[in-house]
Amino acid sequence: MGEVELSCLAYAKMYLHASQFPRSSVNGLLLSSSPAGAAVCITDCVPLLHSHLSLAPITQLALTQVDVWCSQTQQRIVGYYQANACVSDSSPTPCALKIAEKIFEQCNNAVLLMIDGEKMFPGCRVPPIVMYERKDARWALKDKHTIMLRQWEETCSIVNQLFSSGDQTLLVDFDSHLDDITKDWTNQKLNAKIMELISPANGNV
C-alpha cells in the first residue's frame, strides 16, 4: 500500500469524538472523496459509537446507512478508527479487526487507525495515531513515514480553537443520533465550522 494522507477535518472530528467520551471506547468510519488509487486520502470521518462497540446489529445498521450516504455524496469508506477506553492501550480489539476486515472486503487498501490516548494532549508534536494496513493476510503496523497529516501545527491550533469556543459539543455520533433522531450524524454544522477555520481567510492552509 502507498501513502495515506489524513485531512484536518477527519483528524479534528476523531479527536473531538474521543475527547467527548474520555471514559468510553469510541469508533468511527474513515471516508475518502478521492478516486480509488495507490494513495489513500482520508478526507472525512463519521463518528459511530461510544457504547456497545461490539454489538453487531447496531454496527451493521450504521455501516449500511453510512454506505448509502456515501454513494449519494460521492464518497467511499476507506477505513475504521477506534479509541480504547484504557488510554494506555492502543491495540486493535477483536471488534476493531472484525470491522476493518469487513471494510477491506470492499476496499483493498483500507486502513485501521487506533488513537493513542497517551499522546492526546495539547502541544503533542506528532499525531496521536497508530495505523495498520492489511498485509500478508493480517493487520500490520504501517510505516509511519508513509502517513501524512499536512500542516500539523495548524491542525492542532484548529482543534484548540474548537474547544475554546465550545464547538466540540456540535459533534454527533451515530449512537447519539439513535437516542435522538433529530441529531445529524453527518455533522454538517461541525464540518462547516471546521472548514471555516481551515480557510485561507483565517490564515490557515
Contents of the next structure:
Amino acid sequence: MGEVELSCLAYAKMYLHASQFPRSSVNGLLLSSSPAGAAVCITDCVPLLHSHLSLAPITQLALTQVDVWCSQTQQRIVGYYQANACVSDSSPTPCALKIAEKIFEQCNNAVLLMIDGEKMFPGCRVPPIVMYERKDARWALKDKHTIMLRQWEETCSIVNQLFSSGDQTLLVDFDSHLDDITKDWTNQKLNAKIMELISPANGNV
Amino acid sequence: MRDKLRKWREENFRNSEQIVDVGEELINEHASKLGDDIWIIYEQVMIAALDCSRDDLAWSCLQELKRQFPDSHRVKRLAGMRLEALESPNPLWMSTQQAARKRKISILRAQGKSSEAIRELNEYLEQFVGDQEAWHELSELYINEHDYAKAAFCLEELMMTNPHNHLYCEQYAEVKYTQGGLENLELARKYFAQALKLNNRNMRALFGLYMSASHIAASPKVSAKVKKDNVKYAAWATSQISRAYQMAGRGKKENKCSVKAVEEMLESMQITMS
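Beyond the form predicted alone, can we have the form predicted in complex with the partner chain?
What follows is the whole complex; the chain from before opens it.
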C-alpha cells in the first residue's frame, strides 16, 4: 500500500504523551496538513485520553472538536494512535479498532499506530511503533519499509532535549483539558518549542 | 533457611513477616554462600518487606537488584511496587493479608492478566466490602473489558456509599451513555445532571449533559414533551459551556484555538438538532 511519513513533531508528542502516563493506556489522533494523495504525511497529532478510553461520550466529544479544529486549520484526521498500559502487549484493542474504523470511513488510507512500550527506552535503535493499515476489510500490519521517519537520530535527540529541559510537562491532552479548560489541547506552546528544536537540524531559517 | 524461602516462593506463601525474618538474616549473614540464588531471594524479601512496611529493607534489596540488573523490566516493576506501597494508605490499619492481596491484584493488572485480576478483586471485595479503592479499581477493570453492566454495578455501590462524590455520578453516566439505547441515555442525562448539582464546574458532566440531551431530543421515539424538555436541557448546557470557555479564554492567547473549536462545534450541533 502507500507510504506513510511520520513527522518529528507528531512522533515527539506521541512519545511524550505515552511517557506522561506510564501506567495508563493513552490514545490520540494523527493529523495531516498535506493534501490527500497516495502517500500519507502525518504532520501532527492530538493527544486525547489517558483514562477510560473505551467510554463513548468523551471520545465522541474529542473527535468532534478535533474535526472542527482541523477544518479551521486545513488539516485532516488521518489516523489514530494508542499505547497500552500493559507494555508487553501492543496489539490493537477493540476500542482502537473501532475508532480507527470511524476514521477510515472518512479517510481511505487511514493508519492505526500502536506504540510498543517495550521499546520505549533511551538508546533503543528502532522506533517503538507498530503500524496497521486497512487491507481486505481488516487491519493488517504495514510493511516496515513503507514507513518513513525522516532523521530518526535527530528526532530522538529532540525528544531527549525536551525531557532534559523539562518541557515534556507542557504536553496537554484532551483529558487534562477537561480537568482544566484553560489548558490548550492543541499544544501551541509545545509545538513552537519543538519546531524551534527542529529548525537547526534542517538548516531552515 | 534458604530451603524454607524456596518452599514459600514456590507455594506462593504470603507469610511476609516470616520471610522478612528469615530473609534478612540470610542476606546479612550468609550472602556469600547463596550464589545466584541471592537475586531471587532479594526479590522475595523485598516484596515481603513492603508488606511489613520495612522500607529500609525493601530499599536495600532493590538497590542490589538494580545494580545487578540495571535495565531489567522486572526490577522496574519492583521499583514501581515500592512506590505504590509508599503512596498507598497506611498499612498499620490495613492488615498484612489485605495489603498482600491488593498487591497481588496490582501485579496481575500490570501483567495484563485482567480476568484473573477481576476474579481476585471480586473475591477480595466479598471479604473487604467497604474498600472504596477496590470497588473503583474493579469498575475500571470492567470498563477496560467492555463489561459495562458490571462496571455500572460497581459504580452504583460507590454512589450509594459516597452520595456527594460528583466523579462517581459522572463516571456512572458515562458508562450508561456508552451502553446506549434510549433508557440508558435518559439515565445518563440524569446522572450527568446530578454530578453538576454536586459540582457545577465538572466539564465532563456538562458536555455529557449536552450530548445526552441532544441525542434524546433527536430520537424519533420520544414524545413531543420529552423532546421539548431535552432541547431545553441541551440549550442550558450550551450556554454554560460557552460561558465557561469564554471565561477560560479571557486574556490567554494560547487557548484561543480550543475555544474557537468548541464554539464552532456547538454551533454546528445546534443546526443538526433543529
